[in-house]
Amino acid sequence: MKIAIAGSGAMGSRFGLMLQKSGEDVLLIDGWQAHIEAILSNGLKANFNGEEVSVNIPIVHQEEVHLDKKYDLIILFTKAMQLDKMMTDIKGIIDENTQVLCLLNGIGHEDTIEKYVPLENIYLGNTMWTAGLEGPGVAKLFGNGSIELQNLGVGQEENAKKIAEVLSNAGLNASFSENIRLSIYNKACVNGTMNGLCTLLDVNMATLGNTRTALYMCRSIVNEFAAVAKFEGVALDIPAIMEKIKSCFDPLTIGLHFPSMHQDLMRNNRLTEIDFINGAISRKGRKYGIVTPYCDFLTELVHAKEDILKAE
């Protein structure tokens, strides 16, 4: 199968490496020149569950993709704010048979993808795999994960299951989901509380959890996610989500970690994905006539912090 990974950072590298190993014809596509050059010169280097590997794998800059070759499957793994530019750059490799699987964090990406791809070829997924980059061309790939995915187009269930099979054959542990939006919303509720609040208050999750107002704030934010999801026919289980959030506060499990948005903005001075988490709820809320003031205010505060820190 001809598979392009659009956005080949840590997670894209993992998927590319594992899919090529299982015999697929993989192309990595990315926009970070130093990363591309490192992989072209030395191959993709990775610590893969403790074993040092070095793999030759084709990679190309997204602005230099050969537009005469079409792909069977494109897996989207960009940062949320880079998705639209990526789709513009690679639209030439998409034809009416190209299936596009979106594995980005956050919600509402299908609105962007639909501008370039017919609905029946779009698949949404949610991944529990993790990955890190140690530097250009060097990945750190530990632990296990899984993927759920579902077709957006009517009657494309069999194709969704085939994509899951290809991914599972590569060890990526993928399964067909009857309700991928529920999984995506569940994950977004955790990101939509932990990310923005820990970033703004400059704390880890356990310290946030120890404040007298953490649960009120999380609950108010989750209520807004649930109202928007309900309008889309997705019924969130709010008490279960609140339990999941409380478990993030536990210093004995993951409480001492800083969420990725904190790392992006406070440590690396990068723009955040807030517009595709809480900001997406605000946009959907405006569209549906649902007020989402906690998501609005949190998005505005994080943008203010980006400006103050001159994030790029």
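The structure above corresponds to the form predicted in complex with another copy of the chain; please provide the structure of the form predicted on its own.
Shown next is a single chain and nothing more.
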């Protein structure tokens, strides 16, 4: 299968590496020139569960994609605020048969994708894999994970299952979901607690978990997500979500991991996705008449931190 990874940072690098190792025809697409040049010169280097690997994998700048080649599947891994530009840049490689799987953090990205891709070719997914970038062209890939995905178009269930099979053959543990929006909200709760709090406190997840106020703050944020989700017909299991959040604090599993928002802002001085996680709950809360003080304040604090650090 011809697969393009649109947005080839930490997670895109993981998926590209694993899919190529399984025999798929993979192209990485990204907008970070230093990252592109490093992979072109030295291959994609990774600490893959303790093993140092180097893989030669094609990569191209998103503004220089060869428009004469079409792809069977495009997996979207951009930052949320970069999605619209990425779709504009790569629209020439999308035809009526191209399937697009969105694995972005956050809520509501299908509204952007549908401007470029018919609904029957759009698939939403939720991934619990983790990854980090140590520098341009150098990834740290550790732990295990999974993917759930579902078709948005009516009658596309078999195609969704075929995509899941391709991903699973690469060791990515994908499965078909009957209710992907529930899974996306569940993950958004984890991102809505771990990302913003770890970024503002400049800590990994285990250190956050060791604070006296961690569970209270996390529960307050999750309550706001649940109130908004309920208005949209999605019932969240708050105790189960809190158990998942607690598991993130374990230093023997993923607790020593710095979430992607921390990597973006504190390590790489990049703007964050806060508007598409906690900020999305704030916007929906205003729309539905639901108060969301924790998400409101967290969003404002992260933006203030971006301004202080002059993030770009």
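The term rigid core refers to the most C-alpha atoms you can superpose between the two forms while keeping them within 1.5 Å. Since the model is a prediction, treat every value here as computed from it, not as a measurement. Positions refer to the first chain, counted from 1.
Both Met261 and Val203 lie in a single rigid part of the chain between these two forms. A rotation of 21° separates the smaller rigid part from the larger between these two forms once C-alpha atoms are superposed. The Cα position of Gly192 changes by 3.4 Å between these two forms once both are aligned on the rigid core. Fit the two forms on the rigid core and the C-alpha of Thr213 turns out 9.3 Å off between these two forms.
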